[in-house]
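The chain below stands alone and is given as structure tokens, in the form predicted alone.
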Amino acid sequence: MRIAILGFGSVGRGIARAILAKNLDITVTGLADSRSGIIDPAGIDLQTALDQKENGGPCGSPEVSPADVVAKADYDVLVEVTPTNVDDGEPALGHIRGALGRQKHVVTSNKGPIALAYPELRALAAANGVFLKYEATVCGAIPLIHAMQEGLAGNTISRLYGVFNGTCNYILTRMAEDSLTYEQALAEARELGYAEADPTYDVEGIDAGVKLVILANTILDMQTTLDDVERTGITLLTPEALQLAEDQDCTIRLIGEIVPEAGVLRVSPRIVAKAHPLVVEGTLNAVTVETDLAGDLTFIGKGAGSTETASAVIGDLLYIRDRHVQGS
């Protein structure tokens, strides 16, 4: 199986390390980030590319762009793991369109294109007889999309809710544990690399909202945008509010929720009983799915991270290989 990787930051390097560590019979024939790229039909030396990148150098030649890899490399699957842009989905959206148009499968961790243009991309994939897989867009290592599409096929999902953002969960965990202020917990999260310099995307509930849109549109057959999500972030929460919850043997978590029949998508801080399975610690994610046949199921795991996201991408790649590439 031949793949091309676009994006060689934390996730892209995690995928490269996983391919090197495991005998997956995957050859990388194209690789690019925003600064450089390389195309080699015989297979790229991933260890050399990793060493160069981690020493501050380019992964390839500055004359090779991501667009060149999409259009010219010889691959079965494009792995699109460039940084997310939820405003217009670019440049990832163009990369994905280009690969699907070449009758190449696509695996992506990029939330922008899936949240903004899934119906178009699904139709383009179907017209070209290829797969579009996006497990890594929601909840990192948790195989939530696969479970809902495959394992729960035939179930009616009446409600879905959970902790979708590890940064917020860490902040709220620390505020509850040590009575930290929001600002103190955020500073700690930044020091540990859990929060960006500008944390707005996480703490205002945008990241969780985009994940709800992806699940609503791709699994629950809804037609929604981020504007349809009622959003309240965690920036105004105080240690006193968490203490009041503590006095009731509860805590506060940023909960994303979808109620398909009512057309409701919302993200907001909620008081949750400490014994509830959604009360997970640190940067974990947890999602409960309410169904008619299987009952309530709760999925818990690491929602972000280089290796964790690579796990979801590799899972999608092997799904495609087992169902399509080997038989083609």
Contents of the next structure:
Amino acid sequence: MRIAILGFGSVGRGIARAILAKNLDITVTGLADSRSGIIDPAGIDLQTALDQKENGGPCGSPEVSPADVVAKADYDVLVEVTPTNVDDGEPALGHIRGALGRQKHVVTSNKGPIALAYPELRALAAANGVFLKYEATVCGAIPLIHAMQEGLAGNTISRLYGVFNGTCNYILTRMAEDSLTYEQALAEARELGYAEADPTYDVEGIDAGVKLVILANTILDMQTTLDDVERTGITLLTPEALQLAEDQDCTIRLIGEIVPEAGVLRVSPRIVAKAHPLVVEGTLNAVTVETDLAGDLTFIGKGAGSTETASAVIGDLLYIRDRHVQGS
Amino acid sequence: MKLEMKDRPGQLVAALQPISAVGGNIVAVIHQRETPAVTETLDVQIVLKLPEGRLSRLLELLREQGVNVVRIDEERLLYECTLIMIGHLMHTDLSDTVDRIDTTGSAEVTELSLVMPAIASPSSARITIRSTTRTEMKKAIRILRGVAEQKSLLIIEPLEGA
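Taking the form predicted alone as the starting point, write out the structure of the form predicted in complex with the partner chain.
Every chain and every other molecule in the complex is listed next, the one we just looked at coming first.
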């Protein structure tokens, strides 16, 4: 199977390393970062590209743009793993449209295009007879979308809730453990690389909100946007509040919740009993799905990370390869 | 409730039967043998749960059985919910915040723990509300949300409802 990778940051490099380390029968014929690109029908030397990138250079030639890779490279699947833009989904949205229009499958980890334009993209994929897969957009390594679409097919989901943001979970874990203030815990998360320089996207619940929108729109037959999510972040939490919860064998977690029948999408700090399966430590994610046939299921795993997110992308790639790839 | 009945075989069963007849649930029966037997009656305390609005029918049935009801202690507020509030709780009139729940008549604040770490920095409080019904609890939480918005307080609700 031949793939083209757009984006050579943490996720893109994780995919490249996994392809080099394992015999996955995947050839990379196109590769682009924000500054450069390579097209090579015979297969790109991924180790060289990784070395160049890790030495601070571009992965390829500045004359080749991401759009060139989408339009001209010879691939079966476009792997779109550039950073998320929740405002208009660009430039990823245009690249995904371009690949689907060329009758190429698309696998993405990019939340923007899926949250903003899923119905259109799904219709475009269907019209061109190709797959659009996006497991990596929600909860990193946890195969939540696959589980809900395949394993739980036939179930009615009455409620879905959980910890969707590892950064917030780390901050709250640390505040509870050592009575840190929010600011102290955030500083520690930054030092460890768990929080961005501008943490707004995580700590205000936007990231968790976008994930709820993706699940609501792609699996629960809802039509929602980020504006429909009732959203409260964790920036105002105090160590005293965590202690007050602790006094009752509870703690506080940032919980994303969907109640399809009531049309509720909500991200807010909630009091949770410490014995509850959703109370996970550190940067882990955890999601409980309430269903009619299967009962309640809780999924726990790593929500971010280079290799972990690559795992979700590779799962999608192999799903497509096993069902539908021409010319490989 | 505390009942008084004739000290004869079969009387206790006769007194308990109407409870299940009205859909009630017996939690405990305390039989006090040591009461002075001058009146040839027996004192029994029964703790029970009744669906709303069934109490008067139960009293009627007990009277028909010749059972005298001495005392009824009603625990009205069955639903409990604990929340945490963060913000300038004192400066935004905490007693008014509590009053807004209490004046509903069907829900009330039964416990409040307040931590004020330093002057001018936000305080945190754990607040327990009890109510007569689940619907009243939802109403009380809605009121609290409204107050929180108005007073710029952060309300942290439990993951599971009341």
